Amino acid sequence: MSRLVADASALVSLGIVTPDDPDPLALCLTRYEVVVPTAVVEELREIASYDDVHRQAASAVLDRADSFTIRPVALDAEFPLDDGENAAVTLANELDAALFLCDEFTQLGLIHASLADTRLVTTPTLLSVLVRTGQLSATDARSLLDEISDARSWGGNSYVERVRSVLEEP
């Protein structure tokens, strides 16, 4: 089972569609050994305190905390991202994780450059992987991506649109 380190942004994205069937968060937790830094759990708790759709998503992820491993990690004081992303990148490198799941689209270049041997994936990419591995239909993936995109205000995001085009029927 491949190890995947996740950031709060992607977990919230998956949590948005957790009530759906199929549930991509459940698929992720089944397919990968998911490891989350303590700083990300703290971010999820903070997000869960808000009064919006993200609250429900973060709460849904925290409700499944027994399905992933939570690890403390020292922050890199020089890393110019928030504590959760900082900790997640550091943890991915420390664990030599196969995948780093993050939806921080404005900082993908920096995050990608900070990962030693870990592949950066976003939620749209994870959905396409689940389609390629037969765990999710392309129709379901497009529907989930539409719902996540609406909640996360990803309209017009060229990265998301590129993945959406890959999910289109031939």
The other form holds:
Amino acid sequence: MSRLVADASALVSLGIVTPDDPDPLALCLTRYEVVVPTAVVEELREIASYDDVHRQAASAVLDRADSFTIRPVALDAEFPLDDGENAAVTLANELDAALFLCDEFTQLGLIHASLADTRLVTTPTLLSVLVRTGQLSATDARSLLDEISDARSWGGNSYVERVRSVLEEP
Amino acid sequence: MGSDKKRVQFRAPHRLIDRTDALADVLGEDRTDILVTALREYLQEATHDDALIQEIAAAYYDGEITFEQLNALVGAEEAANLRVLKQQLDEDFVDEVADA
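Next block: the form predicted together with its partner chain, after the form predicted alone:
Below is the entire complex, every chain and molecule, led by the chain shown above.
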């Protein structure tokens, strides 16, 4: 099974639609060996303690903690990223993970450049991948993306719009 | 920038040019200085506008502008982010990830 290292931003995106059926977090945990650094779990705990829209999402991911591996990792001072992303990038490189799941769109160039052999994937693209592998229907993927997009205020984002239009094709 | 200048020609409403010349007289500059400053300030402001950045990004995803043009408009950091997002939209990329 391929390894996937996830950052808090993407886990929160998946957590938003975790009560749904189909549940892309469950599909992701079935398809990949998901590994999460301790720093990201700490970030999720912090988000789960705030009284905001992402609280439920973070709690939903933490409820599934039994289904992923949590690994401590030393931060790489070379990366000018926040602790969670830094730890996740370092872990992905240490494990030579196949995929790095991250939704920090404003840091993607830097994160991409910091990854050695790991492919960077965002949640909208992961939904496209799950459609490609037959685990999600395009219709389901589109409604999941709409729901995530509303919660994350991705409304005006051209990339998210493009993914959505690809999912509309028959 | 300095000597690396390009000659451009354009038509503009009389009144706009009259006001440009009046301001040039006040500031002791010439028409070109005023127009170049106005254009530079407009571009700087416009490319910090989120909605416009998304339009620029869309043009880049659709191949209407090159990566170099993107870089010139939004700067190296944002251009690097948008390049990664364009790759995410590539069908072959999605296939490769699906096979991983």
